[in-house]
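In structure tokens, the next block holds one chain alone, the form predicted alone.
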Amino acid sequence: MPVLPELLAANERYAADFTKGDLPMPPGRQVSVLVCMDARLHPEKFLGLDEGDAHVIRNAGGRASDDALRSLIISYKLLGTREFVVIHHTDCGMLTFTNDQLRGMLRDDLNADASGIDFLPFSDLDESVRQDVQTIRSSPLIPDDITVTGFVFDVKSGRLREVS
């Protein structure tokens, strides 16, 4: 069954009290958070953020890929960010394949080459979030005063966890 006119009933009923529509564009914190996509994370609720708050940025596995370091620079160069927070969690679905069976699993199913992408699986959390951390650090493209700190977000406690 389709989800999308709950959706848009949900929305008509939020717009209905809407009253952030004078907020300005640049984060008020002045923070960008990459975060996973996964639904059972709700970053707004475990950071405290509110709207205008931060950019969140999302995508499958939280990782600093081209999109997300692309996003993350025009927050800070256009949008005034002054702090990156990275974060991984517990129990990823990046964690349970390989860019090679996913790879299979869309010839197979789809018989598509898949070949040229990079879905960024990682096998180690920690260790995946210490990359995306360095990846963002390392970019010639941002700053060295912009902070980069990278967290995992345990799912069954709702506690971050800071990766050194």
The other form holds:
2 protein chains.
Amino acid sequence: MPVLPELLAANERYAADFTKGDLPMPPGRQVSVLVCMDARLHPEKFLGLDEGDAHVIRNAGGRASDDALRSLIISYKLLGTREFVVIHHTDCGMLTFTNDQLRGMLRDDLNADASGIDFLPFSDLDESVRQDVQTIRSSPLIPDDITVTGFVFDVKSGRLREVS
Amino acid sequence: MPVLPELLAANERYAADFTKGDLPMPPGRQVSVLVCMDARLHPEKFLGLDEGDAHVIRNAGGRASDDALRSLIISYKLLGTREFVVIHHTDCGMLTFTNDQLRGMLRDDLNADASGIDFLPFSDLDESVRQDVQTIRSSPLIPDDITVTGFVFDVKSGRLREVS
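Given the form predicted alone, state the structure of the form predicted in complex with a further copy of the same chain.
What follows is the entire complex, opening with the chain shown before.
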């Protein structure tokens, strides 16, 4: 059973009560958060963000990939954010596989070549946060006066723990 | 005034009432959504998603970048999603600049070379959705039985319009 019709019905209900149609494009709280795509994490909820408050960038792992840097550059340079927050989490899928394993699955199941793709898995959660914070801080395309702080979200407690 | 202390205070309140600590890692509704990072869009809210329901991938534009494909592959192959939904939106920042303009700003302000970066701006909103849906559908690393549907979210009305 496709879930899309249910999502569209929920959107109809959201739109029926919608009162946020006049918000400006730049994030009101001038912050951008980079968070894992994990389904258990709802960053707007666990950070108390309202519509219009913050850019939310998400990918597998919450990694500071080239594409996350692209988004962060657009965020501060064109839309005025001044703080970046990086959030990984406990029990992350990225701790459960290696590049070779995933490439092997794609080769066996789809006869597809993923040898050129780094899926960015990691084996040390805190270290992955520190690495990604450092990648952002050291980018020549991001000025030093933007603060970058890294956290781990605990999926058991819903609580953030600062790492770097 | 940094906003981070306010976000952490909000997280304390969230954790104090947290009751979702036993959710499994795979998304319960087996869906993955790719959405723009724009602050006005809260996809969990406008799609009726609860904690644990869906992967949420977000970047500047909601583009099907290589990194979004990396995340989508991990989403279906390791965590069992079966439907992908792509969501761009009206009044998007990606409609307001060109690569050359942003590269020039970074050169002038930071003396930094961004000539190798495609920031993935677009000039036709509906066409950008169609392109990204097509990029995902045609990837040899994503099987044909995963459905991919594209939408535009209207920031004035809060309503989704199907494009492709």
